[in-house]
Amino acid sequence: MKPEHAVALQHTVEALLGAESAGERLAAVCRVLQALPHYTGVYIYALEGDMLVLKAFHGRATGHTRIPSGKGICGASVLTRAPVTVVDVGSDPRYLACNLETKSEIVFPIIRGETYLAQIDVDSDDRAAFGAEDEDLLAEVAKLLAPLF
């Protein structure tokens, strides 16, 4: 794991610790995330029924707040139950479009058991911004993420 990422990964856990409502966790956790280098927008997205409800971001807003099961890159990851990386989101037709800045996505869910809970949903400017330290970051926050949902 590179060292932003271990750090990234102890500050996600003192954020968990620190903050007294899961809201405020969900924030602070985005927050954490969204000062690495590369991650221009962290989003934090609850699946309620068939679908994907915005809890907490840091970065760019998006219009992006309620997503379909199944819709665009999120809903992706919701139908296949597996992290989804986009390298170039301008030739991906699932690409929802949320600014024009953005070049590449990364999508994780936190599942418990066998039930598709949440995701971490984050953006980059640059292309093919993410990689295995990534994932492996993201599935250690998601494990810490579980219990919230």
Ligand code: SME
The other form holds:
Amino acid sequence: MKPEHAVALQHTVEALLGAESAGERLAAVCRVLQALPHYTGVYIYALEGDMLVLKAFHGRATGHTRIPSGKGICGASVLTRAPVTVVDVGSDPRYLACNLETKSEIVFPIIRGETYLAQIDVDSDDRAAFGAEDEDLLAEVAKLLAPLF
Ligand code: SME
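Please supply the corresponding structure for the form predicted together with methionine sulfoxide (SME) (the preceding block corresponds to the form predicted on its own).
Complete assembly follows, chain above in first position.
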């Protein structure tokens, strides 16, 4: 793991320990992750029935507060039950745009057993911003967040 990702993970653990409610924990984790230079916006959605519902974010606000599973990059992760990384959102027909600045996106699922609970969605203004280091970091964060859902 790159040093900056390791620092973000350490700060995530501290944020989780320091916050007093589940809502505060999610907000704090979004804030900590968004401090990474290429993380422009961080969003946490819970899967409620067939709907992804925005629970916390840091960075640009989004109009996509409720996303049907199967719609968008976020919904694609629910269907495949896997992380989805998009190098160039402009050339992905699944993409639900929030703004014109976003160039790439990663969605990482939070799964317990067989149950898809929630997901971490990160936008970047940089093209091809996300790689294996980001997947490794978000996998650890997803494990830490799973008990909150
Ligand atoms: N771009 C996402 C929608 C959510 S916003 O990025 C916060 C998608 O295509 O599903």
